[in-house]
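Next up: a single chain in structure tokens, the form predicted alone.
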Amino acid sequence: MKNLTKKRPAFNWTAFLVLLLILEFVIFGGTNAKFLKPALLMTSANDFLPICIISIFVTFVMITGGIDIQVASIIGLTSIIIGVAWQDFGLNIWAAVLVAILVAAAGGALSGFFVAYCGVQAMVVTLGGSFLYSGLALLVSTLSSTESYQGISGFPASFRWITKYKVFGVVPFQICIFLVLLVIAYLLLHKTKYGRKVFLVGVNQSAAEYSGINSRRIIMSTYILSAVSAAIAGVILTSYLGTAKSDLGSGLTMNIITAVVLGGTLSTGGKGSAIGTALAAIIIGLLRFGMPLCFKVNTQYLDIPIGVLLVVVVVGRSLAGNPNVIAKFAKMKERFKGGSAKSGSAEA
């Protein structure tokens, strides 16, 4: 006899993230109507767009089983290279941008090489990278005639246009850049052979090698993508603020990693989603915007809820994947069903 019982659908993490996003609008919007103003929301997006842009490409790294905590330092390095190359070395602003992106890509390739080809732990390599690139940013700032604490400003209007122009007079152009990058990341990760190789390397690197995949090259490429995304975020931040500084984006590391993990990417690798990460990044961005606006939370304490969110998600996923915990919940479910059946027969 055929088993007619239907399998229950697996928990949809993306749907859960959409629900969280809706709850934010309901709670924050209900507390303060200003939160729902489109113009204010669009302006606030400028503050967390770097998190959105970088996190969708850090997802590639974490799917392979690695981690990248140097991206925040690359933002500052990109920014100060643009400023010094343009102001003090006389390069065209777009040539300066290209140089900064190439330097960032080289930095990502260096870290990726140590992880993929030398077998050094990703946490150690990227932690060292964060100090290295922060130090390089400070070193580059000494080449400028402008004091580092002041920042380099006075950029051409063509460069400031990136963040000043609004599509249809409403949507900031940098949001369009993020959407384009999201589409590229989604297609690359979920619709190409390269994406399938990234997932396979994360699931089992040895199996990937036996399948003819150059896992080392794949791993290294993810760090390059991550670094380039950080450079793009650095360009956007520099344009938006109108100032090039060596410490730009220095406090974004925890937000980026939290966005990737909250988006459904396993810290052990093999699973992740570009859309999930983007949703999670927006959730974190709106949380950082809504808490001060609606509940008067000091911005100095905004890392507390982000940190709690990161711990809860990591611990929750770890417990959900623990066979002992699963077995205990199964026993509790059986007992509950048994108790319900007995009470039903007693009533009959």
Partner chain sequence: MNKTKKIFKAREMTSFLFLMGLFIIVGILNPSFMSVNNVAACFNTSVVYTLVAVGMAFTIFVGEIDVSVGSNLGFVATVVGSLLRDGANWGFAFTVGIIIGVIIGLINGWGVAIMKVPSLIFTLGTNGILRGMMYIYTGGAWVENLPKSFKDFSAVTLIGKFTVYYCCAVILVVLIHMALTRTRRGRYFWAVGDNAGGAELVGIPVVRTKVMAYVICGILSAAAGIIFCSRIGFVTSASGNGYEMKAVAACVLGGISLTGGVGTVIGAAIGAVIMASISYLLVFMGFSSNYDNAITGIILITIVVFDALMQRRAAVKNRRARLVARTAAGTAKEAGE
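Give me the form predicted in complex with its partner chain now, not the form predicted alone.
Next comes a single chain, given without company.
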């Protein structure tokens, strides 16, 4: 019974997102046929791919009931570590990439440790983390002989290949990376024991703990996952732009959270899906690409449609579920009354 009521809206939500995506194609494609050119669409994906990649893994964090706002600063940290390790420490470029990803994982583990084992609120820890890692990125950039505002460029062709190579001559390689990551995230979240544990920890941490799940380790692992995904996004972005900068991706936090929420993940935890987040991230990305192309909207105004989309969607959803909310509230009241009566009798 509980399963049925829970499953239906989730399915509807994905359907709604697909509808929204189709609507975008119809509207943008109808206004400007250029929008439908595959080559152009594929190139536009480069601009929002980091959002897509990171948001599907931040979904894990939010399902456990946490939030991760440090991922954007990890993008810049990875980028600058790759640049400095390669240029100024003479590391092989792939070794530099590995070092950067390991550092990011360590950063995620640190924040995850504080959230899971010390019981600090996730928002505060990752807020501190966002200051810390963007600050570290800046410090790493001072180790370089290149001025930080210029960025480190001139990467070897093999590194640029990640974003230059096109599968079948059309699909950029980084889109394939995204798809592979999406499949991994989907399988991990919805088809494995680990995924079930992530959900259970989000629904009720003590219940998870009592049923023998090491909930702390699960929570910590989600932060590592999101940090590693941010590092991968950082590698792709560095390769695509051809420059390593410490402030890369600094404005992406809000976009990432928007994508996760729009994808149907509850910010209180326990509900969400990798596919939904990916769809939402693509919707946001296409909006950012289509608005300027088709309606000549200045790119600086793009915060408005995305903000409106977010507000309309969440308010609409809350309206739709209104009877539910009322029923839940009534139940809560009842339970509270029962609880207070009990404690009263105990005292008596």
